[in-house]
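Shown next as structure tokens: one chain only, the form predicted alone.
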Amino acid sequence: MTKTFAVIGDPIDHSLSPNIHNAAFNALGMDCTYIAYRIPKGELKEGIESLRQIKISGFNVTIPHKIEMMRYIDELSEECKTIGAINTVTNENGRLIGHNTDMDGFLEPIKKRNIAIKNEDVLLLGAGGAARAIAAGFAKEGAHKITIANRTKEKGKELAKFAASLGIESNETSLDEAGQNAGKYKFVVNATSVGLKNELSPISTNAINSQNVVYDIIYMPMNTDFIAQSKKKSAIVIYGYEMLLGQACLAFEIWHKVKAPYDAMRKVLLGGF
């Protein structure tokens, strides 16, 4: 009996998750398949019902459903409770159990490089579901302070309040000011969708320097304008595909209870570019 897995979101046609997971199944000789399934905003409830109908074994959740998914789940992991967003679901005999691998998936490439987070300052662009997971990750690792810059001030304030509730000093700033002060932060992270369509960097990179760790969670294109400009300034750069890979490996391990074949997954992912 082939087990089916999926990623749900909208848009979904650009998703590289099917390639990554199917490569892992191939590498380990598993009788499983992974598909991309488009569920438009406002149709999540019906979409989840149809996934239940086909007895889906598990699925990933991406934009715009990560937060709303909380309403349709039977049980939540501690990470989900903290972050208030879901990106991985297991179906255990009809019971949907929510997980969030974004937080540890985000941290993984930083740890791989042995870059210390403790007591460092963070500039975080964006205030959506992924930004919440990232803020929670920095709080968990003992960062000193997090500054949120977002287009809508209200959402930025909300995320700063959330970060403060996790015990990390936090404040909110404008994207203009963020650009002017970017050089003062150890980590500068783009968790907005600006760059997906090859737009210019969400902030000015003039202040970026070799002391910055610049991390863009957008993985297509791999070299966003934000990354390209920061490279010119000799910043340490972390690519979005590394977070994608980190969270995919964790999701794989939640579903299959075996170690994910990282190299096979990385190879097909980079081949996808």
Ligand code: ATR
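With the form predicted alone done, generate the form predicted together with the ligand in the same format.
No partners, no molecules, just the chain.
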């Protein structure tokens, strides 16, 4: 019988996940399908119930349900407990098991390039859900220090506290100061939503140089102003689509227990831009 997978969220129309996973099924000749299923905020409980009824094999969770999903799960991975959010669920005979591939998916492109994280300094822009997973990732990999710059100071301070609780030195700064000092950090990561609507970079890129690894987690548009300006400064750049692929490959491997066909998934994703 064909196995069904899904991504749930709202809005969901423009999700690239169905294309990525269906391309992988085609590449490996698997009898599986992956659909986008819109569940509005406030209707998660009912939505999950209907997924259980059709015996969904697994699903991804995206905005706005990543945190609330914690309430409807039977078992949680260690990553979920740390991050406090779920983006991947497996259905094991009716038991829903929660995973979070955002953290390791974020780290994948860095590892692929053989860039060391241990003992390096990080400037992280943003303090939302995505930033939290990223901070946990840098802590896990033994980065030296993480500096959080966020528009709302209080939220930046909270995330710095969270990072400290994971054993990494951390502090908080303003977006203005972050721009002035950006050149001093090995990693400069944009985890704000600034750029999604083609806005200018959230920080000044004047100080960015060829020693920086500049990573934007926004994947649409692919070339954000932050990435384009950093490229002009000869920084090493990592695109948001690489994180998207990283987390998709890890979800695929959790569900199917075979290596994800990265190239087929990348090709269909880049064709979609």
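Keep in mind that what you see is a predicted model, and the values were worked out from it rather than measured. Positions refer to the first chain, counted from 1. Take the two forms, superpose them, and find the largest set of C-alpha atoms that agree within 1.5 Å; that set is the rigid core.
Trainee: Superposing on the rigid core, do we see a C-alpha displacement of 2 Å or more at Thr152 between these two forms?
Mentor: Shift at Thr152: below 2 Å after core fit.
Trainee: Could you tell me whether the Cα atom of Tyr37 shifts by at least 2 Å between these two forms after core superposition?
Mentor: After core superposition, the C-alpha of Tyr37 moves 2 Å or more between these two forms.
Trainee: Taking the rigid core as the frame, does Arg52 move its C-alpha by 2 Å or more between these two forms?
Mentor: Yes, the C-alpha position differs by at least 2 Å between these two forms.
Trainee: When the rigid core is overlaid, by how much has the CA of Ile12 moved between these two forms, in Å to one decimal?
Mentor: In the core superposition between these two forms, the C-alpha of Ile12 moves 2.4 Å.
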